[in-house]
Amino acid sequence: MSSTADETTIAPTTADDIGRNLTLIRDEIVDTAAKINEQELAALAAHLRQPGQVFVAGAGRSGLALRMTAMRLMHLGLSVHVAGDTTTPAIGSEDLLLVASGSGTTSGVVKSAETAAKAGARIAAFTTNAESPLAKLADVVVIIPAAQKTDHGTSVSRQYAGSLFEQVLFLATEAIFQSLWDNTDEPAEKLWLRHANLE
């Protein structure tokens, strides 16, 4: 691989490199997911069962993980919207805003939560920081004990930036979906009928 002044030189990657890092990532995910308070996840699941629409808001890779969550909740038959999409309606007092920010300070996410709070909506937040502005706005908080993306060199994770938070966020939301689905009588075939057919 050639490089210029603005490029990074990357040495050849071996199968041993890949194996070592698969193990690293797997072990970090398993360790961190095991530390999540399951009662916090259950409390969030209870909010999803209440009447009203569900809105999701997150930035960057956390936002992408929440988009995946939105899709699964839609498969369950919930009315779900992604903040910022052109067809997303106004949030109201019976609705739930589901947000994620590792630091709990991401400006756009905090602003969404402030707007939801003013509208009287409920707020559920995933974060690493229980004392963050986002956590203080939320009705239910799930703490993911991962490194924040600016914690370079931390002992919590050897992965780059907020990777561990985002990975465990995905697992946590999948566990909520699976648990909600387990408590319905809907077969997978019925959920599949709700899957997008304009792809």
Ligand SMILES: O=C([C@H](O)CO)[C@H](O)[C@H](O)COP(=O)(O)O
Second form
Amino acid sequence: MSSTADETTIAPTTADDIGRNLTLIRDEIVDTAAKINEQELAALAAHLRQPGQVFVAGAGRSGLALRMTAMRLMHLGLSVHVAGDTTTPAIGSEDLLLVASGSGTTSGVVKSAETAAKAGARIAAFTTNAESPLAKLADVVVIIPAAQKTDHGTSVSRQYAGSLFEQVLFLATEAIFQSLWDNTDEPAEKLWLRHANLE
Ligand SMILES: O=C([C@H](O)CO)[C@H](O)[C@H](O)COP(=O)(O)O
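Switch over from the form predicted alone to the form predicted together with the ligand, please.
Next comes the full complex, and the chain you just saw is listed first.
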């Protein structure tokens, strides 16, 4: 047994534990990804093809998933910024805010969407909740039918908090990137020229 600083006791973890949970997580991801409306994803992809810069915004792990998306969109040649980064400029009326929030209620994220809307920018949102304040602000919404972060003990997912949303969010944006890329003539070598050379 080991204990963490606040006295949570963690019993030894076996290979069986890990295998069972790999299967659980894989199956939840497959089931949830299959339930996404592909027309919604295509509508969001269409917004990414329009002129203008792309700004991504999300809190916590939702925001981290969108940071990965931002890198791929940059590889495709789009002008992409992450909300909150030091060099991120103001969003304008030509631009797109790509935003993700499982709950659709996280205050900083909703505030970003309100600001983008006031600036006349388009808003594309990923959320679990079609009735959320975030969804209501968005021009295009992709519903990921996963648990929200405070849906403890729900039948939708046995994983902790918003993990399933965040995992499927990542896959959904990977599918969008792959589809956009498929519809270019650009080989991987050309995209790679855009990858950071200061890392
Ligand atoms: O980091 C997160 C948390 O660990 C839930 O799994 C969330 O992504 C963060 O709290 C933002 O929440 P949402 O806006 O509801 O995605």
